[in-house]
Structures are given as C-alpha cells and as structure tokens.
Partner chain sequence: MASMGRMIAQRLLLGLLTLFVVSILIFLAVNALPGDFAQAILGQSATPEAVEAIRRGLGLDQPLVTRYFQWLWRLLHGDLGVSFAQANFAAYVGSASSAEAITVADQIAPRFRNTLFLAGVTAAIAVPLSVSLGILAALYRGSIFDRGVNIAALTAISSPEFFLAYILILFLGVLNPVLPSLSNIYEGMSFGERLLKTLLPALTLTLVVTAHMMRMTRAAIINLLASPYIEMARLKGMSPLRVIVRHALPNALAPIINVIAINLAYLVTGVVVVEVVFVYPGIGQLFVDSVKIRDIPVVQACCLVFAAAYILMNLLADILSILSNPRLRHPK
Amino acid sequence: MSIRAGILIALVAMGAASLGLRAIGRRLWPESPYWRDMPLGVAFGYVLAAAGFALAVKLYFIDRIVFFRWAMNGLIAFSIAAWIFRALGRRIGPGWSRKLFRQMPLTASFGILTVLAYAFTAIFAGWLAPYGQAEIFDAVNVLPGTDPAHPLGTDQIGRDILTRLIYGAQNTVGIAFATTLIAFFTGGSLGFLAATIGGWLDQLLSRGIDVLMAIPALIFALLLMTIASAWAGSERWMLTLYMVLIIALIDATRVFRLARAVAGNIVVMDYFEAAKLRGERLPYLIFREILPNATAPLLAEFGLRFCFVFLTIAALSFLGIGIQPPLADWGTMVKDLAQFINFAAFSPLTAALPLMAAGAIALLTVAVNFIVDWMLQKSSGLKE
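Would you share the structure of the sequence above as one chain, the form predicted alone?
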C-alpha cells in the first residue's frame, strides 16, 4: 500500500469515526446543545486528538522510540516545573505579580519559565560553558558519553558540542532579540510618524513599504545577504552585522503596518485632538498619547516578530550565510551535525545531537507563542 493510499484510508476512517461520535453524543444527550449543534469539524478534532494520543502511547510504551521518550519526558518535567513556578508566583512577590500569576494559564507559565531559562543560559553562557566557543581540541568526532571531558562529544573539527549548544543560546537568541528591537524601533517610529503627520510623508512611507513587502521575505533576505557577503569580504563579523540590519529592515515593514494602523485609530480620538489643540508638540503626541494606547498590540507583535526573526536567522545560518564562525549558533549546528543521524542504530545519543539544536529552536518558538497568546487574550478583555 502506498503512503497516499494509507493517508486517504486514515482520513476516511477518522471522518466516519467523527460522524459516529457526533451521532452517539446526540443519542445519549439529546437535550444538550453542545452535541446537538456540534459541527463535524469539532468532532473530527476530537477523533484526531484521540488518534494522536493513541499514537503517542504506542511510540512511548510499545515501540519505545528513544528520541520520542526523551522529548516526552522533558515536556512532562518542564510542565511540572511550570506548574510549580506558577504556584510559587501566586504566593511570593508583590501584589501586582501575585495577581498576574493568578490570571496566568499554565501555557503562559510554561512559556515564561522557558524564556527565563533561555535568558539565563544566554546571559551566563561564559560561566556555564566548560570551554570557549571557538576552542578546538585534538579529539575529533568523539561520541557522546565516551569522554568525561566532553559529555556530548566533539564535532568534525574538534569543538565541544555542549559548549556550542550553550553559546548558541547567547548568539542565536541574543542576535534575534537585538534584531527585533531594531526592527520595532525603526518600523514603530516611522508608523507613528506617518499616522500623526499624514499627508505626503504618509504616502511616501506607505508606498515604499508596499514595494518592500511585495518581495517574499526569505528570498529578499537571501538576495541582500548575497550582496552583503561580497561587501564583507574576509571580515566575517561584518556579514553577521549586515544580517542583523537586513532582517531588521525586512521585519520593520511589518511593524510599520501595524504601528500605522493602531496609531491611525488613535489620532482620530477626541483626547488626541484635544492635545493638538492645546499646542502639544510631536514628541508629546507620540510618547504620551499614542504609545501608551498602542502598547498591548505592539507587545504581542513583538513576540511574534521575535519568533519570525529567530527562525529566519536559523534558516540563514543553516544555509551558511547567517551567523558566521567562530560564533556558535543552532542553525549551523543542525547542518553540521546532521550526519550523526545515520548513527541512530548504534548510538541514540549521537543521533540526537542535531535534534537538540533543532529542538532548542522549536521549544523557544512555542514558548514565545504561548506568551503572545496570553497577552492577546489579556488585551482583548476576553475571559475564555
């Protein structure tokens, strides 16, 4: 049986199970509006979740897939830590923080704890890492667990993998955060100016942003990075600087659109018109009237932009034109360590090395999105 035929049969079976689930619910609880008005898509979602749970149980307890068991154990341990973190936050600290933790769902607590762990690793990487990120040893391709001096082994040129994983947090996350800050400062400032001043400045900036946004972001970044690599020459650190500026420019276009839209709704308000009639200057209008009322959507967008910038840097590094050696970053580590997946049958820990860097990228992305979802919920005023 081909893969396509198997997927088709599985979808048909889950569709039939969804119809059966909804029919059984309506028969058992005929007066319940939940089952009476349930769409087929919701029933299919329940069936899909049950199938996913059954598959997870099979992979964990029956097939005993090493990588899957590690991921599930880590997820469970971190979820328990997030619950403890939220419980402590509800009892310790000033009143405003305890109130915040009482309103916080477990997913947001998980995200905040994960971000704090990444930030701690990035800030104190020099103390946590056993060696320097550019230090090269004579031992090459040391397997994990075979040398106490290198718990996760060494790569193909003799660099300690554990050290580079730790420094990867400092470089990848730190550079992504700095890039996002530059993008928000540039795009937000121009968006506020365009909405406040209007006229020819608004038209000029908006049409220029339209031109830049018409080009696919990743293709545009690859084109500019190719040009920048020729400018950088042998100065590899210059290529990293160019990458920061290029990604910040590309993402500033998205920030500009949001800032201009939010500010456009504020400048027509009566209190803004009253401030203009009082003769308030432009800095006062932006920082005292617009910015406080635009903070919530901008903070949520900051989290999303950080994820996109983070993934873009990892993608460019994977392609070899992102963060340059000797700096360690997770995107380059995934590419360099991908060959170790071939040793899964002999040494599962060795095969997991590229998955550690990829998992670090995925975990931070999920954590930031959890926080952004909670912030959007708080800013919208919805309880559920």
Contents of the next structure:
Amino acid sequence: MSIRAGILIALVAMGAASLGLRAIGRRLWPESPYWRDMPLGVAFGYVLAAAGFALAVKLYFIDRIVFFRWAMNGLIAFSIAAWIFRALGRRIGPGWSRKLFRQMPLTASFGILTVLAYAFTAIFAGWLAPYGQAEIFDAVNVLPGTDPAHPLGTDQIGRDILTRLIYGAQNTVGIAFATTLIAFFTGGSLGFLAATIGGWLDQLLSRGIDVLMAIPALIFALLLMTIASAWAGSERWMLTLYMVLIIALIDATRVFRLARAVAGNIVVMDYFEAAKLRGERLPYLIFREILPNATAPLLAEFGLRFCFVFLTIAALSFLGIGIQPPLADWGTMVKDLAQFINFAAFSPLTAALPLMAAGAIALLTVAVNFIVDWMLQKSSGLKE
Amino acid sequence: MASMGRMIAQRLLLGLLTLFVVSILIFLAVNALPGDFAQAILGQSATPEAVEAIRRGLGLDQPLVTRYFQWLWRLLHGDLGVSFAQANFAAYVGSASSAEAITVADQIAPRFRNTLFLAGVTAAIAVPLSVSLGILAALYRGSIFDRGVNIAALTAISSPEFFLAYILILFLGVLNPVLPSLSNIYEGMSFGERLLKTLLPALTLTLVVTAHMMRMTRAAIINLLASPYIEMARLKGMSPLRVIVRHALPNALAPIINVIAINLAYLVTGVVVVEVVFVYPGIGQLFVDSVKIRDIPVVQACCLVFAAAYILMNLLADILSILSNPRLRHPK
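Next, give the form predicted together with the partner chain, keeping in mind that what was shown is the form predicted alone.
Below is the whole assembly, all chains and molecules, this chain first.
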C-alpha cells in the first residue's frame, strides 16, 4: 500500500521536523523558557499547521480544483470585509455601538455583516433581481457564462438562476423568520404562563410537550407534512402555509421548555414575590417582571431557533415537500440542480450552482451561530 | 445496588409509557387524514361499492378506539400491515389475498439494518475523533488551534447536511474519484465493499455530529479544570496531558457519555437527508419516498421505528449517566 507508506513517511518526517524546530529554537534563544519548556506535541502542532498551510497554497494553484481557490478567495474577501466593518464600527456611530465593536471578535462582526447583507437582499430582492422569480424564458438549460442575459444560466424549465437565487433570500429567509416568530410567540407565552400560574396548567402543558418532544423533529415534521399534503390537495400554496404552522408548532415546544425554565428561575426571586403580593395582575407580572429579565437567554435562543427552523425548512424543501414552486427557494434549487455537480471537471461554474444555493443556506446559519456564540459568551461572562 | 436496579426499571417503564403515548399520537395524526385509507388506496375515481369493500376489509367501519387497539395488537406481533403501493401492485397483478404481498415489516427490516450499519460506521469514526479533538482543544485552550477547531466545529454544526454532502461528493467523488458517490448497497456484498460504499455518507454524518460532541467534551473538561484537585495535580508537576487524561477525564465522563448517546440518537434520525443525497437504501429514504406518495402504513411504521430508536437512545443516555455518576446512583 503506497498510500499508507506515504502517510507513515510524512508523519515520521513531520516528527523529525518538529524535533529540529525545537532544537533550532533552543539554539537561537537559549534563555527563552518558551522554547525550553515546549512539549514535543506543541512543536508537532506548528509543523502540522505549516504543512497544512503549504498544502492549502498548493491546492490553491491547481486549476482542476478551482472550487478550492474560489472558496479561499471568498473566505479572504469576507474576512477583510468583516475586519473593515469592525474597524468602521469602532470609529463611527454612537458611544455604545463603538464600545460594542471594540470588544467584538472578528467572527461576530463577520456574522453581523453577513446578516445585514442577507436582510438587504431579502428586502430589496424585487429591485435587485433582473427578472421576476416565476418568469420562464425560451432558452432552457443555458450554461452559466454563455449568455450575457442570464449570467448564471437558466434551469431545466427556463427560469433565470441568478434571479431565483436572489429571490430565495426573500422566500426562504422570510418564511423561516416568520415561522420562528410564530414559534416564539406561542412557545414563549405558554412557557411564561406555565411558570407563573403553575399547578395543573403547568403539569398539563409540560407533559403534553414532553410527548411531542419524544418524536424527533424532522420525522414528526415529515409525518405531519404527509397529512398536510392530503389536506392541501392540489393547492400548493396551502402546503407552504401548513409547513409554516407545523414547523412553528414543533419548534414552539423547544421554546416552551426554555421559556418555562428561565421564568421558573425568576418566579422564585424576591422581587417577583413582592410584585405578586402587591396584587399585580398577570399581564404586568409577565411583561414587566419576567420579560425584561429573560431577554438575554431568549434572544440567544431566538438566533439558534431561527437556525434550526431555517435548516428544517431547507431540508424539507430539499426533500421536495417544503416550500412549493413557483416560489423560488434555495432548498428546492439544490435538489433541482444537484446533478450538475457531475460536470465539475468540464464546467466548474455549472457544478458550482447547487453549491451556491446550499452555500447561501450555510453562510446565513453560520453567521447567526457566530453572533449567538459571541452573545452567549458575553452574557455568561465566561472567559474560557 | 437494589435501588439502582429500581431506578433503571423506573426509567425503562417511563420509556415504554412514552412510546405508548407516541403510538397513540401517530395513530391519531394519521387518522386526521381527510377521507380514509380506502379512498386513499383506490383514488378519486373509485366506485362507492369498492371503497365500502376495502373499508370493511381493513376494519375501518369500527370505532376509533377499537381500531387503535387492533392496530397496537398487530403491531406487537410484528404485523405492520401492507403498504398501499404493494397492495395496489398485488391488486393489479391479481393475487387474491394481501397475504402474498410484501408486508411493511419485510420492506423495513433490511433497510433498517442498512441504516444501523451506516450509523454504526459513523459512530466508529466520530466518537474517537470527537473525544480526542475535545481533549486536545481543552489542553490547548485559548490557542490558535483551539479557536480554529471551534470555528470549524461551529461551521460544521450550522451547515445543512446536504451542503456538506455535496462538498464531499465534489472533492472526493467527482474531482478525485476515490469514493463512490452513490451507495448502491445490496444483499450479499462483501464487508469491505459495503464499507467503501458507506464511507461517503458516513463521513458526512461524522462532520455533522463530531462538532457537537467535541464542543461538549471540551466544555466538560474545562468545567473541571478550576477545581482544587486539578490544581493539586498540576502543582505536583504533572504534565498537562496527564492531568487531563488521568484526573479530569474520568469525572467528565458522565456529560460526555450523555452527549454521545444523544448524538447517536440524532444519527438514527438525522440519516434521512443524507440517505436521500447518496441514494443509500436505508429506512430514511423509504420514509421520504412514502411521504411523497402518501403511503400511510409505511409512513406510520417508519415514524414509529424512528421514535422508538430515539426514545431508546435517550433512555440509554439517561441510564449511562446514572451509572457513571456515583452521586446520581444514590438519590437522597
């Protein structure tokens, strides 16, 4: 096995290189405790990182896998944009936002910039896109880069792919956002109610939601979608509406759990007892006592929940039972364009089309996750 | 020891109860369909007489509660019914009784084995990888390595499965054809060949679950590093790796085992999308196909199998975390 031997030789060579690196470091800076106390593992890590970097540089210049170059270019461009965005944020704007930007890691500013870009695309999709999302042209299966009228080509029934990518921001993200809002509104208010009132209402809701949560989310969604598709019949837009309601229901159970747990910690506080003894009524208790103290965890949960909802909708659409045509949607586009990936060796841009739609989904969830991660770290005050 | 046995028995009973309630839920959901099975089998243009005959044949003229218990009874005897597609096919071919048609149980069993194989291969790669990455990240916490692994993990968690799958197909299946990008698995394949065809979907799933397990391992170990006994070990002059592996890891085992079991539960259900991408003949693909053609008996059965596997894995996580933590073993 030549591959196995190659790996073995590479490992031995890297081990020798790390020994050499440490020896050189000790020779050059004899007094430095950093080199003196360096474990071999750390030296090996440096050598491994250098080898990885060299490999990346080599891959970058291979024409056959031009995708790697594009991905790297995108990564570098995004990092620079995020860095500039953070630098601007540190200088421009009111005092609180400048303070916020000063403590921000690069990943978080990358996340905020990306979310802003998506929001912009979603809101102005009709103005940005060259055509309408359901417009069908005579030229079917135009390859990207061959026709200036369709920069990314057209799909199997002649719809402009660039237009549909842009409209996807509006439909996919917009529907996911609305679903999350519904889930939050129902789950959050029921959770607060259960924690505040307690007693049999709490028991009833909690046990019911335990049962709903015992079925894995995607499986439950698929089961309910089967039934919904029978109810919707031939009216496809109804199916999209049912999907929103079903996913909102499933995710509301998760929000309920968190809202109830957070509110459960608040209702045992003295200030809450005091408000109750003052004779405040339920709306006051929920909106003035619980809600202001529960915003931080709920906001982080909103971000995470949005990611889950977004991914579930994308998965359902990818499986062909989510957002229905004529609405342009990224999950459906990945499914429709997936076979183009086999042309990677001949026409890289064509093969990149399904990856663009899938990457658009991934980029947004990654960005939101970066922001949530930063928010959680900030609010928990943990350094490690 | 006796109290521990009782606790485990309690959890098992609770799991069974949950499964029972879930089965009611699935049954009710399916019965919320407009019209009924009979119409669904025969389609819109059926004559009322034919619909009536099938309805009587399936026992649909009985009340709901009776039907539920009949369904449950047959279920407990391994009879999951006949899928609509198979029933249609049998009617078309002209075999008189549905006994000759392939039952849902026959359809599911081999596919479920394939899914378990895929989940098993994934677990065999993902569990050692994520635990060692987690230990390394905890060891070099705050370094560039730690941050890089963290960013990569977050990216892998938050990407949709099909994105990771297509990237792997692009690089390992199309540009450098080292692994087959379609997993056509059939009976009587040799183990090595089967493993090779399962590898690409297994790698995709590994990417999805490793991130979560690695982050939890890292967090569980770092949580312990502030405790006095770790400081003692460090002051004795132990190497950092030894401190973590010998002193911190055994106490962090409970949360790590827990997160592994939960991720394996996710694996059993998270295979749906990946199986569709790679056309892997598992239960997830059968499920999605049946959902599309509204083949209710199969959907019902798959849903029940998934829910049972999910509940079982969560139960296992619960029991293992009790076993690995002496403080939970003796409740006050």
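Numbering follows the first chain given and starts at 1. Throughout, rigid core stands for the largest set of C-alpha atoms superposing within 1.5 Å between the two forms. Since the model is a prediction, treat every value here as computed from it, not as a measurement.
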{"property": "CA of residue 325, rigid core aligned, shift of 2 Å or more between these two forms", "result": "no"}
{"property": "Residue 13 C-alpha moves between these two forms by 2 Å or more, core aligned", "result": "yes"}
{"property": "Smaller-part rotation in degrees, where the chain is treated as two rigid parts between these two forms", "result": "25"}
